[in-house]
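The chain below stands alone, shown as structure tokens; this is the form predicted on its own.
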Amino acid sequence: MSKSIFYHAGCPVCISAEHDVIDLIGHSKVQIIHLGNDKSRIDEAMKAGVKSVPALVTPNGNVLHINFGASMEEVIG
């Protein structure tokens, strides 16, 4: 993976996060999920390890839980 994968749901925390992520790290550095919209990805987000959004995952597969919008189960709710 040469990205990191920002996941979330949409909640406001979500947003807020996302924004901060793309201002610290920069938007070609990130690709967006939006679990709300592309429910296709949520098995791949939980194969990764996120457990709630938003979440950070990095290129070397580390998962970053930021503050806490949703658990996994509510997004497939």
Contents of the next structure:
There are 2 protein chains.
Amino acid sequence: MSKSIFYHAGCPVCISAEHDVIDLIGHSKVQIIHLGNDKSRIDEAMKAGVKSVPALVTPNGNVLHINFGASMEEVIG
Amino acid sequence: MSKSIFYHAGCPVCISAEHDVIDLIGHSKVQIIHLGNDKSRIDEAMKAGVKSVPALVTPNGNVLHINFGASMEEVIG
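What's the form predicted in complex with a further copy of the same chain like, now that we've got the form predicted on its own?
After this comes the whole thing, all chains and molecules, with the earlier chain placed first.
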């Protein structure tokens, strides 16, 4: 089964949304990527269409930007 | 089981997000409210903290604003 990918950057808005997404979708169905700790994944996230975090990329490639924690420019730093 | 509530207003961004949310969470676990067709629910949505649509209110009361379709001011019209 294809998983969703939840990209975040450790901000309070991100952590809150992460808990909600895991509760709603289920831990086994979503991969969590912390872009602040794993900057090598930023390029992949931007190519997927992620413009801000937190964001959820669905198995079919749609990007759901959830609330607003930080822009990708802020994540790149 | 307590359901999530997905508020939308029929805009293209809303419909796309609705499909994604149903795919991710499951149709039986989310109630869909179209605020454009059911304006009597706007007050309830705003009290829940919905500032724009589409938005998902989780069973524990958190509001996840997903992408951006329209502000509540635009929905009220």
